[in-house]
Every structure is written in C-alpha cells, then in structure tokens.
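Only one chain comes next, encoded as structure tokens, the form predicted alone.
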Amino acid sequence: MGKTAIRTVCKVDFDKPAAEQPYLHNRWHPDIPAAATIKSGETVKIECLDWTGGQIKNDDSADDVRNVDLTKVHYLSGPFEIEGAQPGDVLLVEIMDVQPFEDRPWGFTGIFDKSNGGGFLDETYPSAAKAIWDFEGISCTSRHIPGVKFAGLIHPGILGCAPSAEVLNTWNTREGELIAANKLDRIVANPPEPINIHAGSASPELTTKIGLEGARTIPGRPEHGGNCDIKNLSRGSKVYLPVHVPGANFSVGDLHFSQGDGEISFCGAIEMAGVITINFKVIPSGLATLGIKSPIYIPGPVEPTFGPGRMLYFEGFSVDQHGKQHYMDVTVAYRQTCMRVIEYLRRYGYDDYQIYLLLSCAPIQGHVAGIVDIPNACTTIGLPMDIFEFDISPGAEVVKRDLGSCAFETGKKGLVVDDAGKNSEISFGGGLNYKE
C-alpha cells in the first residue's frame, strides 16, 4: 500500500460532449457495456462531470438552468465491474475521497423553472434561479449569496449497481401504475424515455433497446440506492450495496460540494464536477448474510460540527400556509419549516429566493421530529448560525443589508405567489396538493 499510484479508471473530457464519452452513461440497464474493471479489494479513482454534463455556467444568468434539458440526464460515470460479483452479493464500496478538479474550483445551486423540473416550493417560487459557489479548500463563498461562508461536506449524489432485467421490470412497471393513476396537473415520474440515450459504448442498437427499456437516474429506488442525494455519505463513509447482475456494474456521479438536508430546490446541493476516490470490496451472499434488501450506510468522521447552542432550529406542522389541517403529512411540515426560516432570514435583507438556494445547499439539519400524534407530523431544521458573518441569533440586533441577488432568468427577478396551493382539497406524498 502507498507503493503505487492510484489507478484512474475514468478520465471525463471537458472540450467534447457528454454524449461522446465512452464511460459515461445516463439510463439504468442491465446491458450497458462496462467502462472498466476493478478488482475486489482495489482502490480508483473516478472522475465525474456534473450531473448536467457541463449545461449550467459559470455566469450571473439563470436562462441555462431554466432552458437546461432534462432529458440527459444524470450523465454517470461507469458502470463499472468488479469482479467476482455475483447477484445476492453485496458490494461494500469506502469513500476514501471526494475533489473538485483544481481548475474547475466552483459550483452552482439551482432553483429550476416549475415548467421544468421544479422543487419542493415550486408553487410559492416557481422561477429559475441561480447561485455560483467559489471553493476555498474546504470552504466555498458565493458573489449571489453574500454574507455566509461554510465548509462542504463533500459527497457523491448517486451510486448504485446495475438492475437486473427483473429489477428494472419492476422498477417500470411499479412507476408506470403510478403515472397512470395520477390525477395532477404534473410529472409524478419518468418512464423509460428514448430521446437524448446515452449508454457508453453500446452500439446503436443495443441503444435503441436501452432506450426503450432504461430507468430514468432521477429517483432512487429501495433496490440499489441510486439518486439518493445523502449528505453524509461523505469521505470515509462505508455503503453496501446489493448486487443484481454479474460484476454489479457499479456507477457513480452527480457530486456535491455540500448540500442540506433534501436538498429542496431540485437542483439544490453545491453540484460540481471532480474526482471520487473509491474502495470496493465484494461480500459473497451479503444480502443473506446481512439481512438487507436495500442499501445500508455508515457515515465517514468528517462533518462539519456546529455546537448545540450555535444551532437555531425551526418548526413546522401539517397545517399549509392557508390553514389547511392535513393528516400527519411530513412534507407539509418539511414545507412549512422551510417557510418559517425564509421569514425570520427576510429580515437581514436576502430575498425569498436566495434564502431557498441557502437551504437548499448549506448544511441544515432536517429532522422528523413527531409522526405518532394525530393529526399534526412535526419535522425541524437546524439553521448553523456561524455560517454567517452577522448575528442572527434571537435576541440580536436586525439590521437589514444590501444582500444584492441570486442569478435570475431573462425577464423574471423572484416571482412569489402567495396563494399557492389556495384550493387544494387533497394532500399526497411531497407536499403538494391537487383537486378531486
């Protein structure tokens, strides 16, 4: 060990498009060809584009993350074998590190247009906006949001191992039932989609058929983890991983300079391009051994630590912003505590729409705190106060500052609506409401 270099066994190329590059991907399928092999026990590095492959700038405008196409993505890194993976087994992968590239030291934080992806508050705010972050070692600072300065808790967005034929039947079929019952006026989620495939180095046939048949990255999904978006699965964390085809072909992307707790604004972490560092190791029948069916986790020792008393927390029930009584909704609690933190920091001079790429991607902490007495769930999020360089303790003297502004879309600067939601009858799962 230390005697030699750490293999590279994916280099991304920021002069040619994600489509063109042979170790990249974005559908979930059995029969994407593996980028490369790595041994059981053996540690790589892995160089990811961002989850976009390279769509959003570096620039004061939002148009790029309003006009951004989301039917690339996510363009993943992989898949990769590790040999002597069998289905049953489980794959314990270590997060030994996680870099942005030197010279590409910045990342961005979306709000996306409700037309287009959305966010948890798309019916308050439902504009495109923009933040870019600059990283200054293990902190990172941003022109849009000014004020507050914080360390990364550094992670990737999405691993997982690829479905098996079954597995991904499964997968379709249980979304399909789901997009044929809905009753809403929105996407309730991605069927397998052949426009904008990109599988690696399949041929243009083998395409074909992953197009007609491969997941969408945008959820996880209880079988193999996937987009799960954990800010704690940063360095030093240990996942494990159920395998379901030979080799497990393992992929990885979508990484994070830091990110809050469900990442609310879609687009919300710190998303960035760079280099993860990983540790593979096969456990022969871990998914009996174990007792799993989806993945596990141990978290690395490297968050950053705020002290109990320099935490400010907030609260939020299942009652909505016009009153409305719902029945143990944990997202409208999780709604309503990401309100009451845009009220009380309103105060300092941000507008609504920076505070939302705030929570989005600095390290809140979000908690259910109570689903047991009917009929309110309560959920909270830890605000860290010393993220700012003012005092925004109770107690402490407001002043209002020139705060300036996120990134907008041409002709649009925080559009709000305030009866968002106004006539809704019926809750479900996400917060939003629709009509009978």
The other form holds:
There are 4 protein chains.
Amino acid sequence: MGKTAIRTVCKVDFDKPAAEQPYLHNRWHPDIPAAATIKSGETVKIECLDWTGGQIKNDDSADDVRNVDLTKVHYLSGPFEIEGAQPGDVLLVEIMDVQPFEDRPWGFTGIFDKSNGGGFLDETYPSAAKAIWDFEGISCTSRHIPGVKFAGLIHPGILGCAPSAEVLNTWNTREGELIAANKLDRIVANPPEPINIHAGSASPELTTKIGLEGARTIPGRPEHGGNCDIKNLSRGSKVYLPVHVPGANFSVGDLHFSQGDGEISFCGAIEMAGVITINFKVIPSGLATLGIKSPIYIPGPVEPTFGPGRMLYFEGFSVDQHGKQHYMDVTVAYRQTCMRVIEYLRRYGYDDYQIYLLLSCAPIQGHVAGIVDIPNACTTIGLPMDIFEFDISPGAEVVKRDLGSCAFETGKKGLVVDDAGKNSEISFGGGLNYKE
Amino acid sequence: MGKTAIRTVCKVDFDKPAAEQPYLHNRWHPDIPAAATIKSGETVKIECLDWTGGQIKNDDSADDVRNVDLTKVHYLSGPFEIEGAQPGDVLLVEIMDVQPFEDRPWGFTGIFDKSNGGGFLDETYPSAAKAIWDFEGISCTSRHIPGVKFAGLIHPGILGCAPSAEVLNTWNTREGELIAANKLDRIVANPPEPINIHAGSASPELTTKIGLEGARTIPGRPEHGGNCDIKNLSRGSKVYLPVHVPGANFSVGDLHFSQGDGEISFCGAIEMAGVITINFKVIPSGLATLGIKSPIYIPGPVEPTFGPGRMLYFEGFSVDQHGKQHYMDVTVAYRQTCMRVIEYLRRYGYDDYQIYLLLSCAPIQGHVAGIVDIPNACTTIGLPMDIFEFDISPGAEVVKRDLGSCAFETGKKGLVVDDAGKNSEISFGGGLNYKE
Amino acid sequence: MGKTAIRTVCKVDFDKPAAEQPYLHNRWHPDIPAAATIKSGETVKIECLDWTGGQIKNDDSADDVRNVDLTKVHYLSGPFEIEGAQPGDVLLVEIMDVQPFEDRPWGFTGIFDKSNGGGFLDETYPSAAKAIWDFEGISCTSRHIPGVKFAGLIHPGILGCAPSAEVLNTWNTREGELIAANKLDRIVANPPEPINIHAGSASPELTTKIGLEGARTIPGRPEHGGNCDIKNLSRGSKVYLPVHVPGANFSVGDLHFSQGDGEISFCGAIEMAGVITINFKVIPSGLATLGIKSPIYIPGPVEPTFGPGRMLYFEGFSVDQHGKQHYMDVTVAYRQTCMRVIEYLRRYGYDDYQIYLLLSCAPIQGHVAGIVDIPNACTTIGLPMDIFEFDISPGAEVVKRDLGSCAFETGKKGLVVDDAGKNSEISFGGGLNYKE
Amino acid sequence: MGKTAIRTVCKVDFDKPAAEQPYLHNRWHPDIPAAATIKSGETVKIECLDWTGGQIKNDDSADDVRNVDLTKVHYLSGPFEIEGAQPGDVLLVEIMDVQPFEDRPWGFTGIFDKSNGGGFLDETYPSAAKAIWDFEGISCTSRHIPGVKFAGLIHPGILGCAPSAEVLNTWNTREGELIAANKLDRIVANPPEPINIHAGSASPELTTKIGLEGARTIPGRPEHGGNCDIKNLSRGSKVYLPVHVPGANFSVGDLHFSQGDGEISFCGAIEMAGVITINFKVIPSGLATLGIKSPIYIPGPVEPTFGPGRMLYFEGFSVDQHGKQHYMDVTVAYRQTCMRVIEYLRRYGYDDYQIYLLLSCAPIQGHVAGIVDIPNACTTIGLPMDIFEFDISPGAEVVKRDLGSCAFETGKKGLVVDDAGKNSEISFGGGLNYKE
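Could the form predicted in complex with another copy of the chain be given as well, to go with the form predicted alone?
Next comes the full complex, and the chain you just saw is listed first.
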C-alpha cells in the first residue's frame, strides 16, 4: 500500500515470439496451467501484448493488416490463479489503471481485408486499411486521420475466468451446431482448431488436448464475458466475473486505448500493448447472491464528458442499402447508422475508410433506440462533435479540407462496393466541396 | 416573443373520439390535408393525445391493455404545412418544451398480450400488464412499481414529415415483400389496411384512397424518421428532418414522459397526453448540404446525469434462452441483456412483469457494445442505480421487500414461459429472500 | 397522486397591489399569521410574484429599474404552517417543479443604480440597466443581449422557515452592531424599519410590532437560509431546513429562471413570477440527528451539462483594479474575475453592461479556487462556451458584431468609472475589431 | 510523435538536496537562467519534486509537518525558455499528462501548526496533522482517513512564466504596502528575503541579487498565475499564460494528485512528486488578441463525474463562529461552510482534523453562491457522496465507526479552540453515536 511497489505478475518480451512466452496463451480451456497465483484482496500489474501479438507496425502501409495471421492473435496474459476462488463464486475485478508502455506510446486501428477477417461494413468496404495513433497523455492523434483528437477511455478488450469442462462443452456444442447449419457465404464461427495453439506452460501432450478442445478467443460468451470489447470498462471500473474452476484462472489482454460502441472495423479499437493494474477480490457464492449469469460491471467515475448538447446523433433502421426490408434486425440497423455517419463526414474531405476507422475507435455512443415497432428496429449513433478540430455541427459552414488518407496496401487504394455490387476505388477527399 | 402568448395550432378534445377530431390522423400519406400553416421561424404549441387515443385508464386493471384496439392508435397531430418548405429541404425542428396537461399529471406503461401486440420479451412473458405513473414536476412514481422514482427525459415518440407518393410507394413495396416472404409464426409488418382510417379533414373519397395506400404508423422509417422512439429527443433537442412534399406536412404525437433504450415492452415508454412546443425552420436544399438520408439530431443540453459510477451494467450475447447460438444477432443479445436485469432485480421483491415495465420506461442505456466478434454480438444495458429508493449496488445487502405488483387482467396473474415452453403463473415477490 | 389535481395553497393576483394580498409578506417574523396549513408528506403548488412585486416592465427602458422602490420588494408567499413541525425538527423540502406563468413567459435582469441598490461592480458600473428575457420551454433569449441562448436551471431565490423570537433577536443584535461600527461610505445592512411593511393577514397592531422587529429579507442568514440565491436549487432538489417555531412557518419567493454563481448585479438572476410545486416532510429532531446548523441540500438529477472541455475559465486574485494588494479577500478576487470576463467578451461587440447582466444570470460557475496562499485569494469563473451562438473559444477568430445594447434610462447611456475615478459613457460595441 | 520517446527536459534527484539541483529554483525573477530550451509546438516531460522538496515522510507522525522549514519549499522545475516567445505573447500550455513516479505511489496532505504556516481554519484547529495517501491507478486511499476513496483530478499547483523586472517591481511594491499597513496579529505576506534562496544555475552574485528582489512563490498573482492551486487544471487542460520576458521562462511544480476548492489546510492538496508532460505553443501578440490580463484556461474533457444528485451541499454565511456579523466577507462565509461540513461528518466517527484534511484534498466544489445580499455573502460547498464507502446521505442511518485518526505530533492529539477561545484536545471519534 504505497510504501512497497505493486507486484508485476506477468512481464512480456517484445524480442521473443508470443508463442514462446509461457505467461501467454490463446485459447480458453480449464487445463491451461496457472501463470502465477494472486491473493484475494491483492493488487497486481499485468503486462499485455497488443492483440495481434506485435504483427502490426508503426508505418504507413496496410500490408501487415492485409496479411495478418489470424491464427496468431489474442495472446492473453495468464491465467492467474486467485487463491480460494471456487466454482459458484464471483471474482470482483477492479481495474485500477491501464497504461501503454512508456516507450511505446502508440497504437493502431485496422480494417481487415474481406477475405482475411473482414469487418462490420465489409460488404461496402472490402479493402484493408490502417491508422496509426500517437498517444500524448490521455489524448491521441493520428497522422492518418488528421483533424481529430480525443481522450482515450482506456480499457481491456478481453477479460474473464476460464471455463469449466462442462461450460467449454456447452460452447463447443452450440457453436458447432451453428457452423453445421450455416448456409451463408461466410465463416459464422470458429471451432477449436489445433493450429498455432499456445497453451502457456502446458506440456506438449496437454497442449495437443487443449488444441482439440480449447475455445477460440474471438467471441465473448455469456458464461464468462471474455472478448466483450466494452468501451467504458476503464480505470476505476468494477467487473463481477463468474468463476467456473477452482482458482478462477483469470486471463486478460487485448488492451484498447479507445473504442467506439461496436468496435465496428473488427480491429477497430486503438489496439496497443501495455500494463493493466488490477485488484482482485473473491465473493464467495457470488453467483447465487448476485443473481447473475453473465458478468456485470460498474464503470469508473472518470470518463470524457462532452455534454449532451455536443453530441450529433444519426439514426438507422433495418432497411439495408439495397432497399430491402428486414424484420427487426438491429444488426442491419446499426450498419445503416454507420453509413449515415460516413456520408455526413465525407463532406469535410475524409475518405470513407478514414471515417470507418474513426467510427471504430472514437468514443461514439451506439444505442438500441427502438426495438418493438415492427418491422423496423431503430439504432442511433452519437458522435461527439468536440473530437474534431473544426466545427462539424449542422449549422456550420462546410469546408472541404485536404485530410490525407489512411494507410492502404502498397500500391492500392481502398475499394468501395456500390449497392449494385460494382467495385470502384475511393476518390480521396471525395466529398462535394460546399465552399466553392 | 414573450409579450404575446405562443400560438396553439392544434387543440385536442378529451370528450370526443379521436377519429372525429379533424386535426388528428393515423396514417402517413402525402394527401392528408394540412391542419394548419406555420411560418418558418415560428414557435407554436401542439396538443397531442396519448398514443392509444385515450383507451388506457388510470386504474388498477390491465383489462384495457389486454383489449386495446390497435387499429385505433397513433392519432398524430397535424399535418402542419410549413410555409416555403420544398422537397429536398430539411426542416429544422427545435423542441422547446414538452409537458403533460396540467390536469392529467399521469401516464402509463403497458405490456401487450402476446396475441394482441406483444412485446420484445413476449416469448417469456406473454400476458398483458400495466403500470400507472404519477407525475410531480420532473419526477415520476408508480403505485404499481414502488421503490423507484426518476426524472423523465420527456420527448415525442413520433415526429416526421409526410412521405411523397414515391417514398410511400417504396415503403409499401419493400414491406410488402417482407410480408410475402414471411415464414415466421407472427406478424412481421402491417400493410395498408382500410380499417379505422382517420385522414384528418379529408373527404370520404380521399379517405378511402388514403386507407388503401397510407403507411401505418408503427415502424419508424429511414426516409423520414417517424416512430423512432428515441429517448433523448427531449427539451432543447434539434432534429433535422428530410422534406418530401411541398409544405413538409409535419406531424407529431405519441408523447413520452420517459423511455428506456429500446422501449422494450412496445407500449413501453410512459405514455401520456400533453403539449409540445416546437420551433420550425426551413433549411433550403438541406438534404444535399447536410449530406443526410435519415434524420439527425442534437439532444438538448439538459438531461438527468447519474455519473458513470452510478450505472450498473449488464451484458448479453447472441445465445438465446434455449442455449441456441445465433450469428451476430444483436436483437437476441439485447433480449438476453434484458433477461439479466430481470433476474438481478427479482431479488428485491419485484415480480418479472414489474421489471419488464420498468426496463421499458426508465432511462436505461442500451448499447451495441461489440458487433464484430463472430458469432456473438454483445450488448449492454446500463441501469441507473439512483432511480431506486434502496441500494441495488452489488455490494449492498439484499433485502426482499413487499413491492406489490403491477396491474394484470382482472382475476389473473401474469404468465411466465420457461425455456422448455411450459407456462406458469409468476409468484409475486418471487425472488429468494437473502435476508432470512 | 395523479388522479386528483395538486392543491394550490397560494394564488397571487396581478391586478392588485402586492401589499393588499394576505398570502404575501415582506418580513421575517415568528408572529406573521400562517397563510395556509400543509400536511407533512403533502405536495402543493404555491404561486409567487417576481421579487419586485411587479415593478419591472417588459419594455426597453431601465427607468423602472432606476426608480425601483426597494422598500416594496421580496413579497414572499406564505408563511405556511406544516402540521406537526416543532423547533429542533428539520423540514425536508423537495422542489418538484418551478414554472413561469403560462401567460407571462418572460423575466428580467437588472443592474441597480449605485445610488439606489447598486451591485457587485457598481464602483465601475454605476448606472441602471436592464435586459428582458423571453422563455421558450427550458430556453431563454434576450433582445437586449443577442447571440446567447441557454437552458434555465430554474429555482427559488428565497426559501426558509420563520425565525423564533430568540433567533430574530440574534439577527437584529449582530446586524445592528455591524451598522453601528460602519465607517464605509455605503449601507452595510438594513435594520428593521416600519416602511411599507406587509405582514400578511396580521392585524394593524401586530403589523406595527412586526415592522419594528421583523428582519428584512435581503440577506440570507445561517440559521434558516432565506435569501441564499443558490443557482442549482432546482427541480428535484431536496433542501433540509431548520425549524425554529411550531408549524415551521415556511415561506418562499423570488423565483429565478436562471442565475450565475454570485448573482452579481444584485437583481441579477432572471427574475420572474411563477408557480413552485413543493413536497414537504417533517424530520423530527432533525437538527440533532443531521448535525446541521444551516440548511443543506442535494441538487436535482437534471441540469444543463456542458462538459468540462466546453467551459472557459477566468482567474482573479485579491489585487483590486487600482493595483492595491488585499489580504486574502475573496470578494475582491471574485470582483476581479468578473472584470476579466467582461474584458474578454467585449471583443465580440457586447457593451460592458450587457456582459455584467449576462454574468449575473447565465449559469456561470464561480469557484473559491485557492484560499491559503497569502496574501492572494484566487477565484475562478467558468463560462460555458455553448451559450453563445458564435465560437468564443480562444482559438477561434474574433469577429466584432453589432450586438445592440441592453436597456438604459431614457436618454442616457451607462457610465464606466475608470481606475482613476473618472466617469465616461460606454461606447456601444466598444471592443477592438480584430477582423479588420 | 509516437515513434520517438518524449524528451525529458528536467530530471530530479531524490538523493540530493533540492537546493543543489540546478534545474530547480524557488523564487520568481526574470534573471534566473533557463534550465533548458523548448521549441514552440514541442511536447516534453518535466520531473518535479513535491512542494516541500521531500521534507514530509510516508510515516504516521506529523512531526515533520510541525517542523517543516517553509523557507525550503516550492522548488519549481525550470525555468524553461520557449523559443521565440516575446513579451506580449501568450504561451499556450496543454497539459498532456501528470503522473506520480512509478516507484513513489503516495502523497500527503498536511495541516500546518498555527505558529508555522497555519491554514484556513487555524483559529479553531491550531495543531499540526498529516494524512498519507496511497495511489492505485486513478484512485487514492488513506490509512489515516479510512472509509474514503476517490479518483484524483491530478494537476500542477503552480505554473507560470517569469515576471519582467517591471512586473516584479509592481509585486514587491504592492505587497510591501500591505505588509507596512498590517495591524493583524499574523503574517499577511512574505517580502523578498535572502534565506535559502535557490536560483537554479545562477552565479553567487546573481543569486544574491535574486534573493533581494525575487518574489516568493506562495501567492498566485494576477499577472502570471503562479501558485493558483486550481483543482481542475488536469490532463487535457489548456492554459493561456501571459509572457513577460523573452523566452517566456516557464516554470512548473507543486504537483497535486487531488485538491478541493480552496485547498483549505494550506498543504491541503494531496502533494506528490511526479512527472508532468506538457505541450507548448507560442501565440504571438496573444495578450492583445485574447483580451486577457490573467491566465485563462479550458479544463480537460475528462474528470470524475458524480452527478448533481450525488452531491451534498452545505451553506455558509458571513457570520463568524463568535456570532459576529461581517460585511459581505466571502472568506468568512467560506470558513463557516467548511465548519458545517466538519460538524456533519463528525457523526460517522471522524475526528475534526481528519475532515479538515479531507476537505482540503477531496474534489469538493466551493462556490460563491450569493455576493450581493448585504450584509451576508453566501458560499456553498458541494461534497461528493460517492467518495465515502458508507452512505452519508441525509436519509441514511448514521453509524458511528472506528475510523482511527490522522497523524499528529508524537505524543500529542490535535487541539480544538472553542468559540470562547478555550483550547481542548479533540476526542477521537467524538461524534454522538446515533445508533445506540
């Protein structure tokens, strides 16, 4: 408590492949050996790699994003055994601090190529793109999206306790059924697959088993949270996590400097490596006394406050870009809401991919506004006007600026697919010039 | 300005059926005659009925909700011709004030029976129920949901300009296609239908035409907004509405004293009759200069502020209550998030229907948290802890209280359908009693 | 509770002099007869005159302000007997609503002439001036201070319970000592004085006694609150008031549509007539159990929120405009802080009196920032930038506008006294024109 | 910009006396040599000692506070020459970050003995006392004031540019006149005094001159800001500082983890050593174009938000604890407001000195509420209820707890002076026990 330094239970090494570091792992499984033991009541520091394990560079090409190896991501720190935690308990996790490494004050937001990961708007924007963000204290700016600056609501994208064998089996069964029933022309879920499996300090035999059974880290899941990508799980937040195995086996990773609701471009937060400081407390029999099945949380008392009158809201409905009416489909509505923001911001000189990136990582508010007026679900996105250096309010004059471009693959521009399915390259700064 | 009273352009009559009042109408159609003319720049008062046109009474039975005639709802005030507005313009609507009638300081929240309207959770909660809310200044309380009190973020549920014939045709076509393709065992959209049609002061011939073509008012639609049910469109908000016909033909109605994100029980806001004060301004060619296809808005500067540390957040994922995995289905995720809140609040003595009602009308925050981590969409609901008279934070002692019940049909309790599809009556105050 | 109208316990009459209305009074005294009786737990409506009792008109001359009769102000509504309240109790007053009269949607802010009331900056600005404000819903604008618009945080300037004879004696003694010791060339306090005394329904004999003993209403006093002019005592606030006499004898008046911290021009809030809705509850022995000597309060949950990044702060220190160093004098520091705002806003075309009026009534934040670094107290004023229609942030271009003038006496402009004591007339729109 | 580390222009050494470190100084004077040069537009890191230069230890005795040498405090880092800055310019200082040293995660709040420094309430509380605070991320707790925890709004207490010779002369003249005129039985200001003078890297001759002329650092001053102790000058804030000498000669120090309005105990913030990251920009001729005489600032967008309904407000008036009436004295009113908070919080088991310390460093809101109602100024203090681990709202049950004590001098308790001037020792946990 003050007089003594806070213990660091996991140190990462940037000079060694993630897969060779025994404090990391990339599957959810009850048998991954604990990387360290933490007392209930203790506060510790945990170092984390960025979620791609260092595959993305601080440069001006999106080639690394185009070619990212998605079997080598989500190296989580842990698992950590919390003394005394038992199935049925709740682990109270208080996030005391999250910081980038002092000598790595930068992060990235990426749009994956539709054929290698994709994203929420990949039907319209299939190309890979990237923006690098520089951190100065609580603020971030990007040479790839000039004209914006905002304070990060820094948080982990992934945290949770290990599943029990029974919970794991539930996951594999229900996701397997979805995969089996799939008729869409896209991957709908990833089953256990023994490629590039990293099970921490597990023996080769155990690693093989974990590869065959272990749940992939991409989706969050109701039983433990996991990759929930919640933008306000920041400093001072308290998260109540269900415990499924003795010792809880808590893992954390995928730190974000900032994220918008939805993290729409998939690699959409400002991804970074860094250090998270956490206090752990075990609440015995917490599942029953709290009446919870999924994690609950209370955000910290500190967040950027723009004031309601400084938010510009956009509406979207479950009618897609081809004019097709969907029945109460919030996903369609939210995608359309994103498109409305892109169309609006284009006027200032941004290209569509810059805005797509910005929507993913800036602290936008994404609300389920109306969900009962058949057949149209209505969603809204609130865009804080004060993150822009110029006035984007509806009453202000629109001046088209030279706002450069985000990073694309070498020698290419991003593609835009119109409603008829025709591809074309984006025109940089392609908005109408209202000043002229 | 101050010296002279603000002009009231529409007065409603509580002693006469809504269908006989020529300033009201219940369809969207370009030919409904204007009820009054308003200058660009003018501020006027508009009286509105509640959205059921007075079918719901201030009593302790939900029989009226059970038997509500859904062909006789959404009597909107208007349409109002705004001088000079032309297709392609934007109508800037500033909401100066919304008030209940001084002698009707109450409203209601209803859950429709699954066979007559239904709601977002009707698979689990199929019965009709009702809560009456009393207004005292900015606050509301309910004898049917004791223990809560909150400030209303008062707003209209419906506002928009009339569609052009072309826009109307688009609506009817795409919704017709949805209806034609429907294989679900439920109504997915309502086509034009000449029952209980009210077209304001239209002639009988014109009324017949409007009945055959006019769009129903239930869904919001991207081209004009309409029934978007957005909870923070309150006092001081500025809404930018697309204009499709000469004179704009603006209509408004369905006033809400308060609403939660999603308005989940369908009749879920605190519905009321009242007076809305609006300032209108025409922005010539606004569609092109603002780059909008759907309405945008800026909320007013005044709203209840609970502070991030006073919100308790719940998570939900696209795995339904039967354990089935859905692919990135935000609707499923949001329904599960609602269920997590119900399970949590049950402990204090509320029955499920009380909480379902409360979730619909209290200012909950419903976020699209993660939308790219296949196959699980993640949504969150933020519940402001300060609307409760007792401490609901996870660390506080849980005391089960006698919190009565909401109104049900005469002689019946509400039903709960469990995951296997079995019906049972709710047990009042059915939570575990943690104190004993 | 909803079904029945809220009882109005005091109705004011605009066609009759305030002094003839028996529900009003303008002194604090234990013997003023109760105007009505209210139950503990009851909610009632109370009508109030504006604090000048109607002396100020909605016109463009400040002659009425110049000549205001300050012996005829502060006609409070009440006193109201709260059943069961006893000395030593606390009266919990919850402010449910405050509204202007529907047919009087306007208010005023005045600067009194230095020789008839004066104000906080009267050494520099000795003239009378006035601004009329028009209310539209929660917002107000003024033809006398164009370019600003803000939401009012509406509240009563005065509320409190009657003093006991003993408390009254304490007041008269200590204020008398101040008057006796005064060596300043200004009035420092007003003793009881039997001019224009209005003691409600008191008999002539009793009125005479009250005139000789009754405390004037201008200052707030620690024992009961009174004229505390606190800007966020708005809708939803709970105030805990000490009770000194049986029945509490609660009075209220001096309604404000909005006020800045300090209410610096004396008649500085946006003064209005209106209706306040209050719920009363008696807390037996509350003084001892709450440990209070003066009122405490909790503001309501609803207030204009500008966001910290939309506030522009000014600093002032206890060095006066003549360069004289004062010892830790917060009053001097606050006056200097006001002057810094005036100097800053002048650039946009406002005259000094307009800004002085604006500072009095807009929701500025006035903080005691540093009070221990001898000899300089430091105060700050936070000015919300979003109340202006144009951008006043330090980085924006300064354009001098034609912003008219506030109302002055017929045929006169306002005077400005420079540091050497020399009088001159203000030059309208007198700032430098940075655009040229 | 991300790829390269941010330059540190000043490193402090904890193993060497402050007076021997050439990057530090403890006077304001134009001739102190620049410690480093910074470009306009550059972001740098600056290390700072705590304001006592390390005299206060992390232990449980206030002996160090009792005996602090006040001639050896306020070792500021700098001055730093900003390239191109000229008198008449404004230096725009953006505070990017403030952090404690990673290996010194603690700070202190002290009450000075009345005979050695004193504080705002020293007439009542004359003893020395201390509380040590431990930092965990954004939060702090104290073993000396248990039961509270809050997020720090971290900021520098002192920043400003060097005075010109002319400005310095103004300071010395006006403060000298105050000292000469003093008839109070206390020090009212500190003149230049050549004791323990530290002028950075100045030669002995120059140091002697600076000792004779240099302004002491205790008070803030209107011409440059200096020790203004403003609690929300935190991360993301932009401060506009007047430039008086070529190169600006900017200095900074006295870092605070948190502070309440007024910093009432003098050493009242949570004082700490740490690192501040600042971006500098010169605004040519900014004094004229901005119309400023004193610094202005815009707070950062991130701050703890408690919500208005979670603040408990106390009122104070200019009647002192002896019952004496003062004329519009805000300082007296603010002192009384502090006393009201102390009386209220005593009930929970805190001793008066603990509360006095807490009031100094917790983020209380101190407002100038009413400043025109003669003779009583009214001030308010808003206390955020959520910093307490138990419920301090007026409606909650009061349970007296064992809340220990702050640190006092070895073998002594703190003294309390009653209104008659009689000394007594505080009784620990001295409130009434309302539970029994």
